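Next up: just one chain, as structure tokens, the form predicted on its own.
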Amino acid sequence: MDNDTAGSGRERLVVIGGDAAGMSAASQARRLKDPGALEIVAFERGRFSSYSACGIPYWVGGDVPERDALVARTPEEHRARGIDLRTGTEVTEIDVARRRVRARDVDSGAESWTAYDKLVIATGARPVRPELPGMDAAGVHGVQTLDDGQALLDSLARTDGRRAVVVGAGYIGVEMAEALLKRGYEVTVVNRGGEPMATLDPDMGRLVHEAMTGLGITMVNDAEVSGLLTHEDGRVSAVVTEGARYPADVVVLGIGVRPQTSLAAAAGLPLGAHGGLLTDLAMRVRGHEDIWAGGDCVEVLDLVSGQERHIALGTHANKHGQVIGSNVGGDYATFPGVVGTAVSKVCDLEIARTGLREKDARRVGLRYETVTVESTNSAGYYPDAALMTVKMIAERRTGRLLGVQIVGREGAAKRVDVAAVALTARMTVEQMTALDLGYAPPFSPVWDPVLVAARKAAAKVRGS
């Protein structure tokens, strides 16, 4: 086993993880410090770097024509910019005391140690894969990396049948259901919750359920998967719940993800209640001066509830990387937290949320009022005006905005950005009613749906 030691009078930054957070950090640090002052070594166990994992369902569904369209910067491009990116290399151990990491070549199995002066952990998240019979069968796929997406497409090409079962109905589950539907599959979604999209309140999730059913997707709610059946050749044949069996030629797991922090845990680094690494505002791992972490492997501060959360989103990961790279490179930056904004779609149905759900507010001890309004995405008389439903949650007595959920057609999802800004500014719903939003009949009614909800919420708060 070789020992690679830092030296030559320059610092060495080691990055674990070659996607959004890791390579954003490496690239920003390189912009601030040239190779003569800072050596950068990055390890990535897969073949790809700096790609959009969020785009994988659209690549699988055919909206994105080719895999390489999702790659923002190739390993070769990173190397040309002075970053020693080693793909196909998995870090297997972090030795904090001796300031080094052990890495293994995925193909040859050869191992070596690499010393660091500064370390960035950007190991991402892993798809939840329950330990149930048949979960490792051929034709069962998690979708987290480009390699995962390629494996799924290869599997679809080898499959003669046209029956797909998606296990889970969160963001990945509903997006993969759409992708498989577009590929001509008969799609069944098996969901342990009462409604799809547990990131929404159940009344809003019901709207998603109805839309998915209308598209021809079979929704099975309140169903716990107990195992998978296989053919004699070992390929999956069905998904089994307590009361039913759903034939499947391919199975996609959309149950969610967990922080990939086994390396960090083994090294004794601090983890939060959700299993993610804990960092300070500069994204430095708490208690460790020269170790930073970012992306899907960390927990972040929820600015509305004041508690730590795990949210796996590329937007956060890229911001984390910019903050880390700035601090490693001698500049200064912080990441203050999030309000929990996310958008998605199923065919033409747009889904958005930001802030707290009702159960989130109850869990942290907030008392609240809710309103739900129906409006349209454009003036009612404008051609093709479509309905949208907006739910707003406000704190009782103070009227502080706590959360917004939106389900509708074109133009619905991005309206949540107005609410995200209001949450960040700690605005009340009364203050929101005076926001000077853009108006023209093709884009909005005279009173934008978000402002209609704010007016009703303000009136309800005054009444309480």
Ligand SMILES: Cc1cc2nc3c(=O)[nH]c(=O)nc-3n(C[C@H](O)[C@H](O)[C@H](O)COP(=O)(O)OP(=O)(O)OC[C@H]3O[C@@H](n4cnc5c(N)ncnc54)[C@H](O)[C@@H]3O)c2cc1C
Contents of the next structure:
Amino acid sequence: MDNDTAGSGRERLVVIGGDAAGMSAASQARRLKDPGALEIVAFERGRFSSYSACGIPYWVGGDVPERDALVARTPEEHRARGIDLRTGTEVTEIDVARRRVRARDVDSGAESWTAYDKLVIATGARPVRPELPGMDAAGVHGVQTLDDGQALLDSLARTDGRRAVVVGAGYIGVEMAEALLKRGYEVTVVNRGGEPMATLDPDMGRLVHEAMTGLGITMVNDAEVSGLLTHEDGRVSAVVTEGARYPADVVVLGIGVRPQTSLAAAAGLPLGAHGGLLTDLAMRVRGHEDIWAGGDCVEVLDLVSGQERHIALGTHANKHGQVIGSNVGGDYATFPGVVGTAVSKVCDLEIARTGLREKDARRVGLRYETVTVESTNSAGYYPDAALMTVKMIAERRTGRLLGVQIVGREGAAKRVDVAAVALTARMTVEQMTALDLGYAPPFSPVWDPVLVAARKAAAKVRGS
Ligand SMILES: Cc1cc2nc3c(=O)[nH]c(=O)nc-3n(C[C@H](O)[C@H](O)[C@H](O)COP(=O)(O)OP(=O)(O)OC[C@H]3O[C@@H](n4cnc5c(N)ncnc54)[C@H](O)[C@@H]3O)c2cc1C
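Starting from the form predicted on its own, produce the coordinates for the form predicted in complex with this ligand.
Starting with the chain above, the whole complex follows.
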């Protein structure tokens, strides 16, 4: 086993994880420091680098024709830019005291140590896969990586059956339900919660439920999966819940993710209540001068509640990587936190949220008012004007905006960005009513739906 050292007077940056956070960090550090000053070695367990897992549902559904379209930068392209990216290589240990990592070649099993001056941990998240009978059967798929997406597509091609069951109704489950529907499957979504999209309040989740049912998706709520049944050949045949059985030719799991921090935990690095690494504002692991972490393996500060949360989103991972790369490269950058903005869709129904749900507000002891308004995405008289529902939550007395959820047709989802900016600026709903938002009949009514909600919320706060 080699004990490889940086040598020749230059520093060595070692990156664990070759996707959004890791390669953004590596690329930004490379932009700032040339190979003569900084050697960059990145380890990636899989075959791909800088890929968009976010695009998997659209690739599986056929909107994106091929897998390679989801790869922003291949390993060869990274190497050509002076990053020694070692794919098919898994880091199995971080030795903080001796500033080195142990890596194993996935194919040969050969192991070696690589010394670092600076270390970036960007190991992402691991999908939840409960230990239930039948979980490992053929035809049961996660969708975390491009290899997972390929395995699912191969599996769909191998079976003639057209019944798909999606377990989990978060945004990945909902997006995968659409993908399978588009491929001509009869889709059932089995959900533990009371309504799909638990990142929304149940009254808004109910709208998603109704829309999914309208699309021909069978939505089963309040259902805990107890196991999977298989055919004699070992392929999945049904998903079983207490009291029901849902026939399945293919099963897709979208039950959520947890930070992938076993390496970091074994190395004694600090983890938070949600299992993610804890960092400072510069994304430096707390208490460790030369170790940074970002992406799905860290916890982030929720600027609205003031608490740490784990939110696995590519939008954060890329920003974290940029911040880390800037700091490692000798510049200065910080990541102040998030307000919890997320958008998704199921067919033509757009779903958006930012800030706190009612239960989040209650959990942190905030008292609040809520309003829900229905409006249209364009002037009511404009052809094809379609409805959207906006729910707004504001703090009682102060009127500070706490959260917004939007469900509706075209143009609904990205309206949440106005609310995300207002939350970041800690605006009150009263202040929001004066926002100078664009208007022309094809784009919105004279009073944009977000402004209508803000007016109604401001009136309610005044009344409280
Ligand atoms: C189906 C799907 C849809 C999504 N849609 C959206 C969306 O619409 N919007 C959004 O913002 N986000 C979305 N996301 C989330 C987004 O993809 C992730 O937040 C983002 O990829 C996180 O980037 P990351 O670099 O932190 O982790 P990852 O992308 O998980 O990358 C971590 C990498 O580290 C590697 N690795 C882990 N451990 C080791 C080790 N010990 N040694 C070597 N390599 C290791 C892994 O193989 C992996 O390639 C989606 C995710 C999925 C799965």
